[in-house]
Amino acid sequence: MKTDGAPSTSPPPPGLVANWETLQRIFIRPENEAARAVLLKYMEQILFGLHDFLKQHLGITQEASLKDLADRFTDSRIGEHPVRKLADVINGLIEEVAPHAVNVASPYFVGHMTSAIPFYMVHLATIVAALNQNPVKLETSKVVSVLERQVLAKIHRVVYGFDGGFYHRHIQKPESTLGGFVEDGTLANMTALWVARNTLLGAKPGFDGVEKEGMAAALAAHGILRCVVLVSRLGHYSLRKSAGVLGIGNRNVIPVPVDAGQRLDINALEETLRTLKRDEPGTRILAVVGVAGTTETGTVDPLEAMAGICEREKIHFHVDAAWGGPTLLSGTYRHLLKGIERADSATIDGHKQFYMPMSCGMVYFKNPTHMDAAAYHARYINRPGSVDLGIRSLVGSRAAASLVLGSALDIMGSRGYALLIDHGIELARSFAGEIMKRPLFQLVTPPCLNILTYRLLPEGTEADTETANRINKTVQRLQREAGRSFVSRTTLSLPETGETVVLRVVLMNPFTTIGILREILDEQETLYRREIAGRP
């Protein structure tokens, strides 16, 4: 009698039957023409024309209910012998699963953090994949270890600048760690939290560290009650993950007012300082997070006066730059970023302005031995003394994601990617006026960087926050529904307003325009119209 858990042992579809003889085949070759054929046909397309191939088999997001699409996965068993041909898998996700998954290379698509890549980026991506190098040790990657402390080198030097001098000191030495390569920002911030941890609560006499003793040993060694992080509200929720994986409690992971701008408000920092010292001297400050590109409204925070507060006070200032970072590359903009350089860490994500394939996070540290705080060995791999990557590094395997960077950057040079990141700053200044010229729309948030909140807010509705929240979320799922077009909404806490609702665009694809942008606010303004006022 079959398990719950048991394979399906009914009999195999005519020709498909799992034994030594045919795993070796389909192992290292498709299986027959058949399979080989489909497969050239759609890598063909999605090598040498990604952008027309998602552009025909994917929408916005197609008109099937999420229920309907649960219904038709429900198979919880593993065929013993094999159930579809390779050309039959191929066909059921371009015909199946694609038209139904979101295009978000579409310049409709202005809603998330997510956009068209290059189309090259599949290409390395499968080379990347077919390689299959390890970076976690020397054994599995070699050169690949080699080249990425060079990727690596690079990205630090944009964002600290130190002279050729430092890089060439550090950059193939083994003691040193300028950065590591993790698989999202979430990571990469509970890196830089977690040497800021291991650092604040550091071996002593007789006291091992936090990191072998646990956290209710270093408190108690280093007579603290607790530590904090001070982050804006606008800060991303990978903070307080961070805090609860590390045992510092996500409660304590503290939100600083922002200011008229929605950036952190200094006066506010100082204010918390200030308390904590007087009311709380049992509590130290962990580490102080400036946010270069916050998640909902794309501002950055005042990070030269932070960087200036936490030197005088000798606390840990980290940057989560995970969107912002590459703006760094832009001769134009680069200065909205100013005060990153006297960052201890910062988080950049390759996935987002670096236009690479899902998932690349990046951690860097000024000190290049700051992450000797987070070091592991293991008899078998990063053995004392070796040059493997993971000695220093919260991940384990991983892809080999720096061959993918590395290359972008040879292909795109700096200026290539300068003129993405000034178009999205220039194309959401040209959408905010846009928005200002209609009477129908309110601008919430100006772009700092390239995102920016807006509102519909109908004549009657400016004091009637209850109502234009009803109908922006309407609108929203409406315009979502249609699968024309999606931008996303959040909920923003405003002075004048409380609990706002708002609408929110991201704008990195190189494709959209400002007729594009049109078209969307023309759209949303024809469903509120027909949909909500009850007229055409």
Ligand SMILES: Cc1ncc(COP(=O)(O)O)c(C=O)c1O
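Residue numbers count along the first chain shown, from 1. We call the rigid core whatever largest set of C-alpha positions still superposes within 1.5 Å between the two forms. Because the structure is a prediction, the values reported are computed rather than measured. First, how it differs from the form predicted together with the ligand.
Once both forms are fitted on their core, the CA shift for residue 489 between the two forms remains under 2 Å.
If you fit the rigid core between the two forms, you'll see the Cα of residue 478 move by less than 2 angstroms.
In the core-superposed comparison between the two forms, the C-alpha atom of residue 40 has shifted by at least 2 angstroms.
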Given for the second form:
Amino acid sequence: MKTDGAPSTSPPPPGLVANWETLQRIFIRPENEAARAVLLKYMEQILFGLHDFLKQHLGITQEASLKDLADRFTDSRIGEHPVRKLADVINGLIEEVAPHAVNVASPYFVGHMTSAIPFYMVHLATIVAALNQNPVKLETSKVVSVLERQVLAKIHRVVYGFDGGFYHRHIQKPESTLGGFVEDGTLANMTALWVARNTLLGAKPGFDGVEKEGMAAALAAHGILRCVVLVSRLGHYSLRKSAGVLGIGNRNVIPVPVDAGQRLDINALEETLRTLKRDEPGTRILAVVGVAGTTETGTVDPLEAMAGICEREKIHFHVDAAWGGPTLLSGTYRHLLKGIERADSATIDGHKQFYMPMSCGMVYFKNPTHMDAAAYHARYINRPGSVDLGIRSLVGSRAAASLVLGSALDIMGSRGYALLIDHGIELARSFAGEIMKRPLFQLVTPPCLNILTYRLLPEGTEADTETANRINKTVQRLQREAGRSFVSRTTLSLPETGETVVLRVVLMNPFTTIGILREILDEQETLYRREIAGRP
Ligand SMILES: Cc1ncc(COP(=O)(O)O)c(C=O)c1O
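I have the form predicted alone already, so could you send the form predicted together with the ligand?
Following is the full complex, with the preceding chain placed first.
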């Protein structure tokens, strides 16, 4: 096998060559008015053409097997000379790649938390790329850093609702951290557990804290054997990943049973706490996590009751509102998240229900000095006393996502977001009603927010989970392969039916209607009758 990383040396296509002159053209600015006009034309195609393309292309993706697609991308060597001009690259992306990507903007794509975004998001993201600011430090972001603090304060206020005086004091105070932007919900959850860990296993006489001395020394210094995190069985796997990275051990994320409504069972939480106290005096609870919008069922844990327990037991209370956070902007449904304002920290994703393009996660702290437990300084930036946002952040260099979110909040207003949230929740309720009307289907988890699960349950399979599971897996796959619409599937552990395969629908696209959802059920029904029931 050849192992050299040398570029492929086929001769350059006519007119394409990498030299200092061509570099100037692509790197610095268009060389003249004609080139500028060409670039503008392509920019227009990207800003509007792609959007039009997606609008027309109502299916989910063009038919092509993954194997065929993979066969097109097997060249592991970088060409020494340019292979295509910018114009051809852009055309190629629009005409050859986009049709085989997934049209997540389709109102028939209702299976995941990735969906349509308002078209202006593309413009805002372009500005972010063009400015290329790096908010890790003031020297590469200046006004963007202070603007970011304002955006963080606005969302913090939605979550925690302190008075104006509080925000006036902390909004631009370099020593205060109301929250931070990271790449995604995973890193936001990790940040919260990182801070909780460093606070629990902090410095004491003779010990400099876990961040400096590591987990083994920390456990010894604090006289404990292990730390655990408690979260409902439906907690997102990013919490286990975080526990692995932080040296807590992902086995020590203890799943707490859920009640019939798929919400963390508060009695089970109390029981777990009692058992740990009684049987394992060497175990400390690092955090209890409440989920506001579980990934699989969209349910919200009893945050208020969980907050009460955490306050009583002096345990860090984190709320993973990666999905459900923006529900707080809805006057009608905000109450579903009651108790989040008592959380020590909260995760909210921008690329979920703030309808931002990939990717943006955020973590918020009730106490503006809590993140000091994870502050870092370097000699070349983030020096002590500086106002660099990178001092208290899990990530280093990153895009200025706050420019996008801050602008989107101005464009939409909280009412704009509330309309989207209300639409999703109300549509989910209508859809649940539709499912219940149809004899072939069973509603498995009714919607709390805008996610629900259901399954096909043909007559005679009620007591036969294995057969029902097989049917649902097959119908979901056939529908995905047909490429007109998409719902996802997951497996829930249910008391009556055990490991149960369910179809999962996430309703956030404002163009998804009850009519479209009926069509999706019709298609599933047809697939079942034709491909499963109709076969010998
Ligand atoms: C409840 C919840 N938390 C965290 C995450 C992780 O978010 P991300 O995929 O942005 O890392 C998700 C993702 O679906 C989620 O649903």
